[in-house]
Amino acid sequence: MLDVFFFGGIGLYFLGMVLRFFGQVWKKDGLTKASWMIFMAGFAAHTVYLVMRGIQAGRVPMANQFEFAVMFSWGISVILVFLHYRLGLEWITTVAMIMAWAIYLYAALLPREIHELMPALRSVWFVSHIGSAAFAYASFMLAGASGIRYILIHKKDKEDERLPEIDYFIYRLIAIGLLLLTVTIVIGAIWAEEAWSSFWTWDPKEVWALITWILYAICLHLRLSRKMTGVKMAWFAVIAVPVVLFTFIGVNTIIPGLHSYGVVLSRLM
């Protein structure tokens, strides 16, 4: 049953997608509605999988590579949904369903199997630092789909009233990354001096966490201080995704360290 949920998710996601695309290609407003709907269909079969996993496994799901890409994915649509209905937002739905889907993807081409929790992961830490770290990734990937929005109106048509909307929300979007991020770093340096006696032990992924921490930062302070706007932050955001999805998938799958144990042990079970 949790397969299909899992792989129904993703067919739905894929569905919503492609009549999406063809809704705004053809302007077919009813392709753009049955889109939006498919696309909340999904969005529930990857809840209930998210639910029923956790149910099984008797514990949050996101204790391995497979489960955080799971929650990484809903966490772009969870907040794609917010956007929708409470700020009736239609300009980030396209790229944002791309994203959605493409995560929850690569979810499936990890293991699948649910193994009871390593004694590193018991920890009352274990979903909050994990969990923002989700939905700041979430964030940091609406902003890229935000920012390949504006760039391609603004191609169109550089006095787009809708080009200062969509330059705030790019700003706001990293700033809620950048502010769930740090309380990721703030409370996995609290977890490793716990597990490890050391807030910080140079591993690569608190090291890429760091890297990716200061980079959207420095974005920031350029934003605040009126350097970085328009064009510049689309194109900012855009850039910055790379760096986010190897944070995600490079370091853990390429680069041994501490926080390589989802990946391992998955694959050693």
Second form
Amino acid sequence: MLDVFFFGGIGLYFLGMVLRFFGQVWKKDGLTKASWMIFMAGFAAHTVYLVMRGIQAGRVPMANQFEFAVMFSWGISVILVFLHYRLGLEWITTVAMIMAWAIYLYAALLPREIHELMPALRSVWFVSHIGSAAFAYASFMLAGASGIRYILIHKKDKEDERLPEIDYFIYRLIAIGLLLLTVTIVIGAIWAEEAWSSFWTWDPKEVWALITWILYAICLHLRLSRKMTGVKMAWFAVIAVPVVLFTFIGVNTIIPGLHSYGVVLSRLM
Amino acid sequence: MKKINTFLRSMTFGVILLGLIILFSVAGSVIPQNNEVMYYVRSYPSYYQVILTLGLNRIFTSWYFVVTVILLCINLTLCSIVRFRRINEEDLVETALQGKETVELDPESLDKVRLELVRMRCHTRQTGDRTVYYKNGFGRYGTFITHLGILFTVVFFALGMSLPKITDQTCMPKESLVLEDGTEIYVDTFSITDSTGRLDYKSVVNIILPNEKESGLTEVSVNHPASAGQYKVYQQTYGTIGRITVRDKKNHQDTFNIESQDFLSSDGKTGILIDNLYPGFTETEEGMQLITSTSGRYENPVYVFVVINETGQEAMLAFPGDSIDVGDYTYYFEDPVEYPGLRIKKSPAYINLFLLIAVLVLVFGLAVTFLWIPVVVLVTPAGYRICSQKAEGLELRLKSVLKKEKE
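Given the form predicted alone, corresponding form predicted in complex with its partner chain:
All chains and molecules follow, beginning with the one already shown.
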């Protein structure tokens, strides 16, 4: 039953994405609207999957690479839905759908068995540390998605009136992502002090979280002093996405460290 | 001197330093840190000399990393001072009142702008027909607080990393560890599963300080250290040890913990030579084959030992509960005992408190910078002007209000 919702979510995201693409190419509003409805159905399946898995596991499902990927993808969808309904932002949808689907698909390549939470992860900080990380990464991914959109529009027309809005949202998404990443690192440090006796161990995951934090902090600093706006900011948002993905996937799978329990042997390896 | 000062507090210098920290961090995450020299010789036969010469094996404590961080602290301090001065010198509302509108609008559109600013719950200050709408004045301090937060975090982080003294020790249940300053840590019990059979490494300890104050029997488990005075005790690892009780004919007995190869004998000639305690075994068609368990749990333990007496030597196996007579003694093989590996940390408590305050200042600063954006808008009968800096959101919002009106 769980798998029905899991693969149903992936399938609906994919279908929504394809319809959206053709809706945009053929300029058919009906297709574009239908694609959103299908995406929302996928989002509902995704949400039900997470809730059911959580009930079955008896905990919030964020204990390993698979569960984090599902949560990460869900975070992208949640922010996308918020931007769509609350702020009426349409331009971000296509690329954001692709990102949500791609991360969800990555999760499908990982083992899905439910394991008991290991003692090291049984902490009051578990949900807030990992949850804030998922939403921080999701914000950065959406900033990257907006960056791609900005660059594409900018190539066609440098004076397009949508550009200032997209530029502003790249900045806001990065700012929210940085704030959440700071919360992630701070909570992680407090947790590490309780678990390992030291709030910082220079573990590869910590180091890459710090690298990501510094990169985005530099970006925002330059932005606030007006030295990086427009297309430069958009390029930064896009180029920084691989760093975020490396912090999420690369560090856990390539470099062994204290956070390696996040990985249950991947079928990719 | 002025040029040096300007450079030291400049953003360019700050960005260069942060870039260097990123570079060092990448190197530090790719090259495993703090290993023995031979590890690098074996793992990087072509580059180990470069790694060791440049100190890339201990990059986060290398002089160049420390110097970079110190320079970053100087940059942050100077930058914070300048920012604070600049913020205090400004009175944006007063300046705005003296200014001139930049967006000219008809009275109807201007009313829409006023309405939107009221909807945003702005305060107003009026001089004649000129009104300044403002809110979130405190937001101007956002970047200053953030800089201060980063500075404090780096400083207390450095102290927090260098001041604590950490040691890892093991202790058998019902025994005590005595530390250098006379502090005693008594381990009452240790278990690796809870009452439901779920893995949960838990020690019950009592920390007795030199002034005889004590923590009382306190549970220590993963994520739940016990503390007393400057000490914190963490559940770190655990081990399993064999136990053999030796009894003589007069029923005098003694119990021995088997940590490595041990020869239990009263005369040095007759006795048993313990090879090891194994966590489990499998029986094959050819006979018994011993295995070492990889799960770390001793589900089917077996002792391997050699009986040594006048007649010679004989290798044997024994299971918990078995016994064997050798010479004048009976050797009873007991159930293995699990014991905790504890991490003991001594550090001044105020460091963690200050560090916590520093990171809270940092998070607060970021929240103020990005969520509490100052709004200062001058509205005259001819139009309006956004006077606050970093007000792109407001600009877009007002434009959108006017655009909706046109539509």
